[in-house]
Amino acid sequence: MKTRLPRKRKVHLRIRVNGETHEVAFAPHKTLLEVLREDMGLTGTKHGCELGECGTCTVLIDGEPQLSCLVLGLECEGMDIITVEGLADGPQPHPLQQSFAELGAAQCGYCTPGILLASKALLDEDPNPPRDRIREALSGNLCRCTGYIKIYEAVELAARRLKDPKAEPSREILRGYEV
């Protein structure tokens, strides 16, 4: 008769999410995506392919975009995690959130949280990225609804607004939105 080793049912960790430290108990096999959504109630991070191919679950871990479906929650102790819920400054949306809404850069919105976080990491690293750099930084984030142009324009507008909060969309962009 084989003896089974007792399985540890839950691990207890202190993780820092959106600037606050939380004590969380969860099954040791859970991904960070599952911990955020199921155990912490932060449902802005979306389930997508769960294979690391679509970018829908992108969060920032220590400032770097990471696919939360590929990271075990256990690995995150002592790390600083930012989800889409942590982008806004209280009631004030982040310039990325504002520009995405203003320019209609999201269609169904399912991929938007991951794109916003990948964009934030880019703008933190390069406050004035050229279009090619934006395209490269977002290449791991798939969107089925739009052609990406509005997304790139929203990132460019957010970059300008991080320097000048009163920056307006360029005339070329606005011309493209005329009906």
The other form holds:
Amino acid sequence: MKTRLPRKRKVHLRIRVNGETHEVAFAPHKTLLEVLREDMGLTGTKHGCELGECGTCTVLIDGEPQLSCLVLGLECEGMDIITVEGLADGPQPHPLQQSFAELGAAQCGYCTPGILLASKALLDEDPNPPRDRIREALSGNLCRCTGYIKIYEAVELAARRLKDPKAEPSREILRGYEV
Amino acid sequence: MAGSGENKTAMMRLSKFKYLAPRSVNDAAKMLADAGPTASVVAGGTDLYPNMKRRHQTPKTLIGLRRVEGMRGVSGTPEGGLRIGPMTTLTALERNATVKAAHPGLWKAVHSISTPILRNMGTLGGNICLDTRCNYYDQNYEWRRAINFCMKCDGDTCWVAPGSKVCLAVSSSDTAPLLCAIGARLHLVSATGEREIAAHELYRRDGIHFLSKRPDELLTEIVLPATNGWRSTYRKLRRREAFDFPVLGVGAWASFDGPVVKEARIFLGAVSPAPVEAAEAAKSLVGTRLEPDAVARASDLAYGPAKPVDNTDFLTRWRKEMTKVYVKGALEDLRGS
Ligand SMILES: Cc1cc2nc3c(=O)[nH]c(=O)nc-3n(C[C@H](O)[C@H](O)[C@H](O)COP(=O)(O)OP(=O)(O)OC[C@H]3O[C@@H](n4cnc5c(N)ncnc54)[C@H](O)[C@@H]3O)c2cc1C
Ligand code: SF4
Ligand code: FES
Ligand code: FES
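Having seen the form predicted alone, can you show the form predicted together with its partner chain?
What follows is the entire complex, opening with the chain shown before.
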């Protein structure tokens, strides 16, 4: 790759990602997804369909879940972006990450970054969402592994833990329901 | 390493373009006029960017409307006629209590679009100007090349109706049939002037030239009719409750004299390159109280104008059959509310 000509007409922008302001140079036709993954090395945000049809590339832009595959990097100038890398508090995983891991809400994990961020936006807005609200809020994120139930249960557990860090999952959730 | 080349990962990339970010409607209109036919405006990008990745459209200049002042938000009163800026996101409309209370039909149509995340990005203006859709068109470049393309883009045959002179790609906007039915008006601005048209005048029954709007015209405002004793509703058929475009949409409107229908309009979406008026069905409702017989008769009459072709999800015959069921449901909404 040494022989490559210098890339023409890159844009230089400031964007705020996970609380830090970065100066990034990238080609103007790049999506935020490409900028994050290729120009900033933040590969936690996954690329799936790249057409808006799966939700795995979801990030928070000014607190709102949006699809990074359908927004230009340069449209994000001055905006506050949160990716999955920004969820944990230092070494301490976010309660959502913790409960997803504990309850098997991530299997292959491909959908997980997007679902975590969509869930975070929901809990920021409604700390006590009923199941229907969770289902609605996550209806733009496809998961081909879990069947969603584990995901809903994990979001509910995280909601409880955000109020009471000691909250535990119910026996039914861990062991199944008796019939 | 971070910052390494683009071609290492297989990704669908946007075609290249120059990006302009006007701050006023006048500047945007002037830029659009200056850049000519190879320019395109972009609102939320949720329709245009996928199309650019599939190389349906490859604009040389993109005029981003997100920083234009005065194109966002809802103003006015329901009784005087609400005015909506085209850059208002679908989520903002959905959360607008006035819209929800005064225009439940529009609210339902907006709420049914795509997914909550896409509604955070997509705008009403983009939805109104949405590209038409077809199973042979909404595919990536390689797929389309493998069938030697089609008339709508890069080719010259229509694979749905090889004898057809016009492309039959489907009008797939959820708000279009509703806005046509309630008689919304659209304000268009170009560098050389402005005009207002009825929503139904925007659409043409041609999957390629599906808008009567000139390419240099911007949609700058959507004007809803004053609320005075009329009701509206929207019904949508699709496979999944999220993500999917309509394969049939029913926008219905009626004004009343007490319980008696004074006037009615029904527009069908996703059965043609433009929203289709079911005029006879609507006329048959005048003077009725939307009693079950009247609803059944109108639903049968709406079956005729629905002319889906085999280019979306589901069997064509079934989609046509469902017109009766969905029109019936819509008319029951109007009676019930
Ligand atoms: C997975 C997926 C599912 C979807 N499901 C649905 C669905 O169920 N129903 C539905 O109706 N849509 C659906 N959409 C399409 C789209 O998301 C919405 O229609 C959205 O409202 C488009 O708005 P936008 O602002 O993103 O448009 P953009 O992509 O920005 O623009 C769309 C077109 O309108 C033109 N345009 C935009 N604003 C103006 C303006 N002010 N003046 C002149 N021209 C303008 C653009 O040039 C472009 O040609 C879906 C999209 C995806 C990716
Ligand atoms: S209707 Fe025919 S011309 Fe139009 S997009 Fe489909 S195959 Fe192409
Ligand atoms: S990669 Fe963005 S929605 Fe699938
Ligand atoms: S865990 Fe595999 S797609 Fe969701």
